[in-house]
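Listed next as structure tokens is one chain, alone, in the form predicted alone.
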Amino acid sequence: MIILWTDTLIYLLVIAISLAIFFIGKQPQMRRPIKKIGASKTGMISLVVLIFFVIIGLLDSVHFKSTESRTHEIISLLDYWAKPLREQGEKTYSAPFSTQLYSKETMTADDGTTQWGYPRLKFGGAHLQNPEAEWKMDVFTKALIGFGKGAGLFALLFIFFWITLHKNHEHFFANPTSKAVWFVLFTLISKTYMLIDLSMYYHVFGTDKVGEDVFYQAIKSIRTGLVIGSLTTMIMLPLAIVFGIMAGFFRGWVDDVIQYIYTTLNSIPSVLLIAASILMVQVYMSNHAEDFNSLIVRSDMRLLFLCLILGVTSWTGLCRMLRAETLKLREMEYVQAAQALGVRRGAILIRHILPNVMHIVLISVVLDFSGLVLAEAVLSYINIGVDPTTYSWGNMINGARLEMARDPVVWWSLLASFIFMFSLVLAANLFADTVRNAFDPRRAD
């Protein structure tokens, strides 16, 4: 098993996430907004969209090297499983359900004569012997046995749970909230299931002009795009609550120091200072190229540092948003109780001010990782994002630049690097309005 310093820090993410949802649990404050958003159909059901891609990015971080191949390439889960749309490329652009390249070429015919023609593709509808009878009913009837097979997992899904939570009946399957979240579960498993089974015999999102399947490289863009919104928002957040809540407690000379600092930090181009950053790991890397022997662990390294620069450069928002609202809980009369009572300041940081403001970090974290997969995708268009060689969705927006100028247009990759991200983007925007309105005081009930 290989071990990626990513993949090192989204399952330490994943286990402090995990430890804060039982903190936070535990605290009575938190369970009406809790309870309100549980009972949110629109903040359920995007959970679940985000659930459902934080799952497909969690198989795509176990890396191991493969041993079917004699360079003994490193690979992940998601690409053991999807083995078939890895390996199955094309000579070129072919589109999406297509039998044939999408360019003419010349073909040599059987008793030696040439014709100029669209090629029939290696794999996608090899299957088939006339495609232009075949293709329509073959696609439908594929999509139909793949969608019924997503519908009988679904089932026994719905069953497992209906039998262990046989005393909760009401409370997880017969309000409209729930409701909604078993019919979105249900359609996730049925379209994947039939996406899958499709992808065995067709280029669901056609190929690009290396004859990569488009589908593979929007899929192993999830991982890409959630590593640089929750990694970035990890680093972001001990600098703009430490550093938020001690300008707001102290005040003085520590609140002007750091009120310097990220005015500073702000008037600095963040454009300039990421393009400074990845210029000098390339050339570090350049200089250690022993160390970087394998394209992954480069593009790795590059990732990473990518989301070390945008945390530097992102943390300074809510860090004023902390330190205002600490200048007010601090002439609350508790606080100037516990002063009073000679109370230790960093009892009172951890026991009072921590708390209170946990409500104004949670709202800004899931706003914010929403934008950060876009920013992504601004940054790898202009190319100091992530490594070329990396799965993203900004690569692949970039790369459909000069395909969208190419006569006929090639509009897939574009398209499906659009339907990924708009889906991605929106739950997270669903879910932090849901948050934002469960947390925010004036709209207690």
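Numbering follows the first chain given and starts at 1. Note that the rigid core is defined as the largest set of C-alphas that superpose within 1.5 Å between two forms. A quick note: this is a predicted structure, and the numbers were derived from the prediction, not measured. Compared with the form predicted together with its partner chain:
Once both forms are overlaid on the rigid core, the distance between the two CA positions of residue 280 between these two forms is 2 angstroms or more.
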Contents of the next structure:
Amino acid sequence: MIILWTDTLIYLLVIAISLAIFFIGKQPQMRRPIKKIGASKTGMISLVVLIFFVIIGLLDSVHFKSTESRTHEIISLLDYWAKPLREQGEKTYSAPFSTQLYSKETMTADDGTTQWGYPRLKFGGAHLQNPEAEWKMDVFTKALIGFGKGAGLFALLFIFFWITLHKNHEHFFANPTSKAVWFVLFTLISKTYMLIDLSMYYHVFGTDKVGEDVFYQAIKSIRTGLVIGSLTTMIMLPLAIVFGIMAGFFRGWVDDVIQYIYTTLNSIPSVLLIAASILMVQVYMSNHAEDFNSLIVRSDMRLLFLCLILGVTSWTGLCRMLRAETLKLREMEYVQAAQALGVRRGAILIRHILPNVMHIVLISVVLDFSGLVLAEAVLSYINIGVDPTTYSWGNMINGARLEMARDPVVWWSLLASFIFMFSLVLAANLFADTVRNAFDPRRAD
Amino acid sequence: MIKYILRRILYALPLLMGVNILSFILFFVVNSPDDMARMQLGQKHVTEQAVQNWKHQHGYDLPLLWNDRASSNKKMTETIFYQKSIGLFLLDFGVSDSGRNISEDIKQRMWPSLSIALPSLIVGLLVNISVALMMVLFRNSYLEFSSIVLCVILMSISSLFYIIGGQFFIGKLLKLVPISGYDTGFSAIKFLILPIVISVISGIGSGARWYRTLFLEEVEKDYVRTARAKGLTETQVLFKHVLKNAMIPILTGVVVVLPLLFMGSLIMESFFSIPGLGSYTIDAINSQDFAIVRAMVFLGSVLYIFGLILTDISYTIVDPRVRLS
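Same protein, the form predicted together with its partner chain this time rather than the form predicted alone?
Whole complex next, starting from this chain.
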């Protein structure tokens, strides 16, 4: 097993989140907002979708050296399972579910005659004898079989949970929210199974310029999106919390210095700051090429740098909010009482101030996530995002953008990245709204 | 008033100094000028002489912070830091790595940027505010619910898709306007319509939601209840009282970005190939022209700080409750 830098941070993040959930769940004052999230239909549905994405991202974060190929390339668990997708490349573009290449070529038939036409694909629909006639029926039956398998799997899961839980936890099945969640789970599982089944025989979202399966690219991009959304927050949070609370609590010169730092950082347009930093990273990497010998290590380092830079540019907003809130809190009676009783400053900060600003931190973390995923696409377009060899939705859009002028239009890369990105960002936005409604004291009823 | 403005400008100086130091560290300390020269001249097969020539040509052959070999009062000035900073503060950006005069380029390119950014801002503001007012007017109805859902959906689509989609459907399929390009004078209008429309549409989702929360906060206040108690209709209350009071945060939010409009939008301009400052920056990033990027970083922060000062001044003008201190 090989652990990349971002992998390590992802594992740490998963541990941190599970610990946070464990401790938050124990605190009595957090019960009400958590119940509120649990009762919200959109909130729970979007959470299920998010978790689905996270599972795929985690599968893609377990790397090891491939034993099958001689090259010993580094692959992930997801790559291992998606082997047919990864290896069944075509020559160039082909449309979704197509059995032919996008462009015409001269083909040599068995009897030696040459012909100008669309050659058959090597893998997509290769099992068909007569594509024109059988194609529609075959796709339909394959889809139906896949859907049936998925539905069966879901039924098994459902029955298992029903038997173990329905006596003591009837609310897992009875109330409208849980019904909606089960329904979403059903669609997710059956649709995924259908896509997996179909992608064994066809290129569900077509192939790109070098013949790589677009569906595979879209799935691989999930990890990049999640890494940027979550690792950036992990880098930004400590900065924002420590500086924000210190500025608000100590005031005086500490406040002045911290305000100076964040106003300076804030005054540089963030795109330009990111551009400048990425340029510098590029120069550094090309001058120290020996440290980044493998392609995957290099793109991983660049991803990490990008998160680091995004984190450094994005902590100022939260820091300002925390400073304002701390300024308000330190005048509260309970903080003054603690001061009068002679409690040490550090203890006051940790015991009285920190828990009372946590809701702001939580809300801004979930709110920022979707923005970061969207930002990745834009940054990749300007060439200051992730490495061009990394799978990401931004790179997919960037590659497909130039092909819009072709006739017939090559639209499938755009469609695939749109569907995946839109569902992740929409789920994140809806979940963020639910979290904000639940944790914002001004919206409490 | 003048005293206040002067003091604010004095406060801005240390900030600009900070920006300058930060960009200096980024551009000259993280990577030495030698690295940059190699990058510019191509990685392999670069002779030491070529590197030295390039450095001399661009004024990078001085020590970073302290020149020991220079005479006494030139120890500070004969350095990269001093040479490259003093120009920035005088808004004289020098020559780019490819030999063009940056200040001239900026003067020429800021007008196309402005001709997209300003109409987009104004139209976007009007559209967002009217949508938000509609939502507040019909609050707690299906109309509001569906428009909130629509806003979230619009927000979740990447701006790249708006641009690509707009170019494809309006430009290529319907052939209403040219897909991209630019022209001087009034004939530029047909090139500007599409980018403006697209940037307005892509901004509706988050913009309308933001203004809605502003209005909703106002609606809860006491003076609104008084206005209703006087017997004003809901429309009158909204347009005469709520809108007027919400204008203060709206206006100040707009004033901050006004100076930054000169910088243009990076992706809009490069998609529509408009020769503004945004596409200038992108070109500089792609050709790794460090002088231009550094100049743009500094210019951006000058404009932002200028926007902050403008905001404070406009507060005192719009809101009589705020006093200068």
